[in-house]
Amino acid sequence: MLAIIGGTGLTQLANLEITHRQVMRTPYGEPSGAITFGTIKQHEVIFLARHGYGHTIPPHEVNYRANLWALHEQGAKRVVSVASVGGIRADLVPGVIAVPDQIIDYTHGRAFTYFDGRERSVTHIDFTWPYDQDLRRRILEAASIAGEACVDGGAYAATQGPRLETAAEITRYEGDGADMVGMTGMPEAALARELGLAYAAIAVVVNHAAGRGDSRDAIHLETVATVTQPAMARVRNILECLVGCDDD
C-alpha cells in the first residue's frame, strides 16, 4: 500500500476520497495526527499531514518516529514524502518540482532513530542511495504520464529550522553540494529505511534560497502561497497517476 506523507502546503489531498481515519499510539508517541485512509481511482492510500492537520507543527518538533511507525504499521509499504523546500540551484526556481536522490544532513537534537537504547545491538543501514530508486523511477514516469515537468535528481540540504536560513548557510551548503533546503527530510528517510519502507520526496520549490535570485535581500515570505497552491495541484495530478500505476 502506498502512503503519502503531505507537507507546507498539502495537509490535505483533494482527490483522495477518505474512507475513514484513525488515531495510533505508537511506542515513540503519538503521530503528527490521525491516520486517514481512503482511495485515488479506486487504489487505496493511506495519508498522514506531517505538520498536523491545522499545520502546527515545526518541522523540529514533528514526531517522525511515530510518523513513519504508524504508517508501516497500518501497511504501507512504499511512502511519497511531498515537501516544500527552497531552491539553491540556478534552475531549481519557485514552481519546480523535483525528485531528489541525495540528503545531506544538519539537523540536530532528533530522535533520529529506531535503534537506540542499551537492551539493542548496534545496528546500521546501508544509505548510500537514501531514496528508492524504484520508487523514483515511478514518480517520475507518473510525472511524464500527468504531463507535469519534473526534475529528476538534487541534493536535498535538511536543516533544523523552525527559521530560514542565512545567506551564508546557503553558500555553504551550496559549497558542500547540495541543490536544494528544506527542514523535514531528515530523519524521516533514515527511519522508513530502517523499517524497511521503500521512501522516496517530491520537493516543490517554493522560493530561492536565501541570497538567492528573488532572495537576495530576504524571502518573502507573502508571495510563497502563490507558488504552492498551483504547484501542489500539480504534485496532486502526478500522485493521482503514481496510484494508478501502484501494483501493491
The other form holds:
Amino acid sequence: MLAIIGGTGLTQLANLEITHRQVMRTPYGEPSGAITFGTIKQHEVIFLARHGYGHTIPPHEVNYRANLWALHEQGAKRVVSVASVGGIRADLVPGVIAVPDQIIDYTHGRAFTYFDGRERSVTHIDFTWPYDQDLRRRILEAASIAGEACVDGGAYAATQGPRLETAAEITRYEGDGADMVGMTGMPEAALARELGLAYAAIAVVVNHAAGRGDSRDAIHLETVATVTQPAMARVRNILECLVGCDDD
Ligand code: HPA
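Mind sharing the form predicted together with hypoxanthine (HPA)? What's above is the form predicted alone.
Everything in the complex follows now, all chains and molecules, and the chain you saw is the first one.
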C-alpha cells in the first residue's frame, strides 16, 4: 500500500475518499496527527500531514520516527513525501516540480535513527542512493501520464529551519552540490530506509532560495502561497496517476 506524507500546502488530499482516521501511538510517541485511510480512484492510500492537520508542527519538531513507524505498522510499503523547497539550481524556479535523487543533510539535534544502540543492535543502512529508484521512476512515469512536467533528479539540502537560510549559506550549499533546499527531507528519508520502506519525494519549488532570482534581497513569503496552491494541484494529479500503478 502507498502512503503519502503531505507537507506545507498539502495537509489534505482533495481526491482522497476518506474511509476512516486512526489515532496511533508508537514506541516513539505520537505521529503528527491521525493516520487517514482512504481511496483514490479505488486504490487504497494512507495519508499523513507532516506538520499536523492544522499545520502547527515546525520542521524540527516533527516526530519523524513516530510518523514513519505508524505508516509502516499500518502496512505501507511505499512512502511518497511531498515537500516544498527553495530552488538553488538555475532551472529550479518557483512552480517547478522535481523528484530529487540525492540528499545532503545539514540538520542537527533531531531524533534521526531507530538504531540508537539501546534496544536494537547497531545496523548501518546503505544510503548511497537515499531515494528508492523504482518509486522515483514510477513517480516520473505518473507525471508523464498526467501531463505534468517534472524534473528528474537533483540534490536536496535538508536544513534545520524553521528560519530560512542566509544568502551565504545557499552559496555554500550550492558549492557542496545542492540543487534545492528544504527543511523536512531528513531524517525522514533515512528512517524510511531503516524500516525497509521504499521512499521517494516530490519536491515543489515554491521560491528561489535566499539570494537567488527574485529572492536576491529577501524571500517574499506572501508570493510563496500563490505558487504553492496551483503547484500542489499538479502534485495531486501526479499522485492520482501514481496510485493507479501501485496496488501491492
Ligand atoms: N529554504 C528551506 N526550506 C524551504 C524553502 C527555502 O527556501 N522554501 C520552502 N521550503
